[in-house]
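First, one chain by itself: the form predicted on its own, in structure tokens.
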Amino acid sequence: MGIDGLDLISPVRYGESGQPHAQWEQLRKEPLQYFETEDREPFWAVTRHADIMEISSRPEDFSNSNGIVVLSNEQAERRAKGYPVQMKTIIEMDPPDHRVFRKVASGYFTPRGIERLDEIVETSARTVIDRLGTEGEADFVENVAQKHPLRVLATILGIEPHQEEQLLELTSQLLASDDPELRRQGEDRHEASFDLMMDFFNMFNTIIADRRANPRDDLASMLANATFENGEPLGDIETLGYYLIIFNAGHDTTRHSLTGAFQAFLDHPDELRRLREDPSLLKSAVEEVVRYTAPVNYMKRTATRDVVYDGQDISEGQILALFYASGNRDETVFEGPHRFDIGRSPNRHLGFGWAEHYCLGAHLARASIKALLAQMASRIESMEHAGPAEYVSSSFVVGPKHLPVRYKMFDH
């Protein structure tokens, strides 16, 4: 069939070419395909919307507990020797543990819970647009897309403004460790990973200690003093893991959604005019941004037993890569799937995952994206590319790392 598995999973290939939509379109017409590559674990490519939903709904057959990314050969060898590859968080848990740990913070992220953050979210969105000035050129990743969710998440997690740049650097190194521009330089890869986790630990441990001594009405205090249903307190490592997953998953996915939104509106200026003329489309525009950009490109599952799926014999221990970005362009589900349509309805996208691993922070992400889209539509009169976009070398959380834009604001 002529598809190179590295196009589907190699961080370098994503940095060079972005998401492989042409290959996914071909794969959606075929049964599940198994790929072996020169430097990554072999995997089954799951590309159809219905298959992603089905496999996500069967944790007894397809587990998260063996990690969520397809490992490099080096990482796989270290795991086989018993060395940890990453800190275990709720994403790497199966039932019943996953449900128990998820309940610790799920109440904070309900629609009603997020309403109390409206002022923080809207102030952040307004501030980042204010800082652009009346007109000029800027990298919309560095100056807008990463600043907005950074401020929102830092506020609810108790991170002081002077720590934000350090935290931004740490999360970039954690989630884009294959990108030479973003990863920590001058150290052995494993030593760098250990040092990175220690930096996170030192930052968050200080906050945890403070919130235990002086609790406030914020998420940081809720996590620092969290207990399970039986009254047992959340352990220190588990608490740190919660901080890490909420910040890193929440920031990078929202940042790439926002960057993808700017890129989509740059390429489809009629949709920006449409949103400006009809603000009631904001809600559906948010959903279309998440579908179209699909910043969480895939997640891994591991077969817990021998199983026949889609006519294919999947052996216990084999890996499946669920490509959400492909499912979001499935022709059997979405009419004109490659078209950016802010009024799309229905929009049954998989941008926040599916089943029990549906994104815990989806409501906060929606609120953050909506606030910035509202500012963009009402205040930016015109914008155009000021240079080519450059993509992060990552196949897990994907999108541009640089997006140069020339812009002009309305003269209100």
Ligand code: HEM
Contents of the next structure:
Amino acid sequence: MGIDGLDLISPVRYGESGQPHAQWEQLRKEPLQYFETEDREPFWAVTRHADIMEISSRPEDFSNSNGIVVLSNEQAERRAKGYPVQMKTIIEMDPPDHRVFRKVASGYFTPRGIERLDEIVETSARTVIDRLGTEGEADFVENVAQKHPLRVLATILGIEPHQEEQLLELTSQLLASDDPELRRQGEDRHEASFDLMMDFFNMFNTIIADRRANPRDDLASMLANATFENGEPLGDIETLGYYLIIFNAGHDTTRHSLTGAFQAFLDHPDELRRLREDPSLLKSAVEEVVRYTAPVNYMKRTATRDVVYDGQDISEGQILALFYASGNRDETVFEGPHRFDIGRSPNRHLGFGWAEHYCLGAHLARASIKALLAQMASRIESMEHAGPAEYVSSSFVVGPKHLPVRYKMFDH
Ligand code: HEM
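Show the same protein again, this time as the form predicted together with the named molecule rather than the form predicted on its own.
Every component of the complex follows; first up is the chain already shown.
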């Protein structure tokens, strides 16, 4: 089967047909393949679990500094002219800087650090499920999946509940700018993203000023007053960059994994019953949700020198797309990789990446997903599709933008 590079990377294709699992299955049989498409940068497709791990473990050869997204021709042209395409945050850094910057917040995101958020996470999950009432029909993206991570992240970043809607609007505009439904209507694309960025900065600047004057025991205060190991304070732009990456990296990813969880349980009602009967499966269910849904579809790396990899010549400056979603279905690692199995063990998935840039928020994401799965299993008696799911036009952070569901809750 010939594979069209657009199948792998075109936002429109993902919007129409979801992740290209059949194409990836073909590609996993071959060494890395190079794809040129008419509207994006050319890239090497990295689809096997072992190759993703190896390449992620060699930041000196495969760098994040050239960005994490395969650019459209238009974006690549802007970058070549020196315009910034994205703000530089830890995810676009390499060692040694990356390790210095990551340390600033990594203490907060340890399992012990996250334990103190248990109450926030559980209250948020309970509240979104409470709002569904006793039975009815709802879009589970809008009413459940996006509300829960928003509440959790807004709380740790010091955003007041009345600002959540504005924040949601800003972030969905910024992140889903390939999707026409989610973009600001009728605006010039670049002007719109500049305005959005300014709105973001203004919101976070107010919080930073407040937390510098009145520090509390939260992440917002920690970032506002953060210093490097040598005692130097973070600059203003660096502090804002941290807010931006935590919110951006945390929101849509968790939202899509939650919607993906609902979809998976709608399609596998036996697994929902299994979870309800045995809540000790919650932990492995969370890992399976992240493996199966893989909301971070890929991340880009750029070769820092000419490298021969598995017999292929990769030239300095060439781009590689690490398809985590493909690695998570690698048949040499996962038995029955397309099966959704909440008891799967072992489950060495790559949904949170690997090595140098392993997801900083993984423990928080796990806690958020676990709290919602617990509510879902114990309170939803039945649910079924109430219409077709629609997908965001994005090949980067992927998932449904609408998931209509008919549901009924238990009486208790
Ligand atoms: C299910 C939800 C999530 C998924 C699937 C996910 C996935 C990922 C992946 C695959 C990476 C690796 C990037 C790379 O290889 O370059 C990453 C990095 C990162 N994630 Fe997550 N993430 C999730 C939730 C979160 C949350 C809740 C936060 C913050 C509170 C967060 C913050 C970050 C940050 C800051 C990085 C960059 C780390 C670095 O460059 O060292 N993520 N995430």
